[in-house]
Structures are given as structure tokens and as C-alpha cells.
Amino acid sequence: MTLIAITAESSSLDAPVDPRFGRAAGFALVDSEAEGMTWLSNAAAATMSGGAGIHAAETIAKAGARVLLTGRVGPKAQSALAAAGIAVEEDCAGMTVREAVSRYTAKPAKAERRP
């Protein structure tokens, strides 16, 4: 099992991927081997004046995510994610959560991974 966190604009598998990481509305948490999802709100980070990316990285790390699918991650958040051992796949903007997960699970060896 790999827990995948996807930045999302709302709590649905058909929601658009939020292109932002730190200020995303929340995270869809999807088990790579099971159906369904769990919603993890990111409301606290969205109102922070700074450090939202690091806070978001800590939030998904505490939830047990090992992979992040998103639009773009800033350099400080990228470092926090790497320290937590979370692989990152960017360029998911314009997809739904379901499409991003399907792309990730269909081509895991070819996807960009930066733990």
C-alpha cells in the first residue's frame, strides 16, 4: 500500500487538482491498492502569511503519505517533502484527482520521483 496525497480543490475524486501545494484547499488521500479517498483539509495553511508549503508538507507526512501529486511545489516545501521521504510528481494541473492517480498508478516507473 502506498498512500498518495493529491492537492485538490474539493473533496471528490472528480475535483480538479489544485495547482498550488502550500495553499491548496486540501488533499485527497488515496490508497494505491484500494478504492475511495479520504479528505484532509488544508484550511489552516491557506490563511498563513508564510510557511504554508512547509506546513502542508508536515500535514501530509503526519497523515502517512508517501507520494504527492500536484501542480507545483516551491523549493522550501520541496526540501521538507524530501526530508519526510515523500516522492513528488508535479505537472498534474488541469487533471482531476482521479486522472492524476490513474496516471501515477499506470506508469509508476516512468513518473518523476524525488524523495
Contents of the next structure:
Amino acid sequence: MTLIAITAESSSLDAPVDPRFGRAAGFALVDSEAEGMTWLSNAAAATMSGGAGIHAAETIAKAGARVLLTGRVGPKAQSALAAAGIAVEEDCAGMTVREAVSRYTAKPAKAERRP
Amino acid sequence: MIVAIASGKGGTGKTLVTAALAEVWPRPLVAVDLDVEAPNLHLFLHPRLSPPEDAVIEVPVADPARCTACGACVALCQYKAIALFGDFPTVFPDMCHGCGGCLKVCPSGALTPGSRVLGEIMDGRAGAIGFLMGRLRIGEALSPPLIRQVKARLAEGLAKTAGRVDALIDSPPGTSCPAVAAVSGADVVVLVTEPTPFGLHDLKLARHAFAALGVPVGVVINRAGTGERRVYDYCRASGLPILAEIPFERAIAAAYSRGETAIGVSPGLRDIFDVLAKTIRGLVVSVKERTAAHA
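One more: the block was the form predicted on its own; return the form predicted together with the partner chain.
Next comes the full complex, and the chain you just saw is listed first.
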């Protein structure tokens, strides 16, 4: 299995993908081989003046995510995610969490790319 | 005597006032540009500058081989400059404020001091005037450490002359850390404003921020004749002396655009800055005399 983290505006598979990474509302964690999702709130980021991207990378790395689906990742978050060995797929803005996951699982080898 | 020329609002004329004052101020004088994010005083004083010297801040360098992943540095750092992914420490030098705390708490010697370039410091001379400036590196977020390093250089220079040299400081705009870092330690603060609602709003902020420094504060109203009277009313009501008014004249803007100070525009303007220089010196001297009388 691969644990996928998707930035989401709320805790639902039908919620829109949050285009932000560091300051996303939260992360939907989805197992590539199982149903359902776990929700990780990212509310703490709202009060951070800086370092939200690094913090978010730590959060999803601790949760065991190996893949991140999101809108756009900033340069510092990108190096953090690279250090954590998490593959990133950007350009998921405008999709729901479910759609982003389907697109990823349909063509993982092609969609995956390391920053 | 150190004179800080500051403002709440940007674009009110700090550099115009600093450059013109520098021309009429008694020598010996050093003019200092501490608006390190956008230094421009040199464009008006035309100093001959030394080659730039890098100003650096201490940041940690991690050695993964010695790191035990204890997390002490990560827990200490308030700026997310160090993260642990698995057993590997990752340093984000851009986030580091240079406090050195992580180096102190690391029990395994995995962190050693490295450096990040903040910007550069240049000194020089513009005729009889000494000149000092800092320029922040593009992309650098922290200007206060660079401002403090330029000020340390100024203090070294002033100490050698036993107080004979005055300094005019062109400060960054606003009332946040860079402005406070530039203005603190001055003997007098000159707030440049304009008679507009924006000028008034930010003058209030600046007055509250800089009153805490406990040194005399006065106001220069630039672009006088435009806008409204509320800045004047506010100064009167809050006991802020208006040290000078600079008229709103196209010729001043034209001279400024050519890199010339306002002094050359007309004899009237030279008089305004002559009087301003004397008034500022008077403010400081009267405070010193009062302090001496109390002692």
C-alpha cells in the first residue's frame, strides 16, 4: 500500500482539493488499496507567521504519507518534501479529493514526480 | 549626535530630507542609509564607495553522521529552520534568525556554525561627508540583523572621533522591526509626513512607536500646501513640534528625479533646511541641558 496525502478544504472525499500546501485546511490521508480516509487538521498553520510549508511536510511525513497531491508547493516545502522522500503531484486544484486520487492511482508511474 | 529621519508612511520624503540636511549640516558628518531593503541615499549624495563587504548571519550546518535524531534543535527552533525527516536533520538556512540556540542544545556535535549572506555593507565619502550604507541581498527576509551590523560599524567610527562627528540616518519606512532597529539609539527622531489621511494615519503609528525611545521627536511636513489640515491639528494636540514645512513644488520633484538634493532648487529651500538643521540640534541640546540641570 501507499499512503497518499491530499490537501483538502474539509474532511471529505468529495471536498475540493485545497490548492495550498503549507496553509491547507487539512490533509486527507488515503490508502491506495483501501476504502475511506483519515483526516489530519492543519489548523495550526493559520497562526504560523512562517515555516508553514516545512511544518506541513513534517506533519504528513510523520503520518507516513509517501505521496502528496496538492495544488502548488513552495520552494522550501519542496526541499522539505524531498528530504522526507515524499513524491509530489501538483496541479490538483479544481478537483475533489476523490478525483485527485483516481487520477493518481490510474497512472501513478507517469504522474509521480520528485521535486 | 545621531539624528534618525524616519516616517510611518513610505514615500513621504525621508531621503529627500536626509540628503538636503546632509548638505547643510555642520561637518564633520556621516550620512547613513539604513533603508537596506531599498537604499537610495547614495543616488543624491553621490559618494565614492568602497567595494562591498558581505554581512553574514550564523546558521547551523548539520552533519547527519553525528546526528542522533534527538530532536532538541527542532524543539528549540521557533522558526522551523531545522526539521527531522526520519533520522535526518534538514536545515532551512533561509528560515534561520541566527540565534545560535540549536548549536547550544545539540548534545552530539552534529550542528556546526555556518553562515548565510544577509547583504552587503559599503562605506565611502561624498566630498566632506562620510557615508555608510547597507544593502539587503535580494530574497533575504531579515533586514534587522543587517541594519544592526551597519549601526555597529557606525558606532565604531563615531567612537574613534569621541563624539565630534554627527550622524544622519535615513531609516526604513514603517514602524516594524526594521524601522525600530534603525531608529533606536538615535538622539532625536525626525518624522517626515505629508498632510494627507495616509500621512496622518501612519504618523500616529510612528509617534506611538518611537515615543517609547524616550528621545525628542519632531515632524517635518513635506508636500505642504496639498491635502488637508488634520496633520497640523494632530501635531498641535499631541505636542509634536513641527520642525519644518517643505512646499509642494514641481521643481523639487524634478531635481529629485535628476539625483539632486532640494537645496539647489531655490534659496528659499536652502533656508528651510538651514533652519531645520538648527532646530534639530536645538532639540537635542535643550534635552541635554535639561538632563544636566537635573543631575
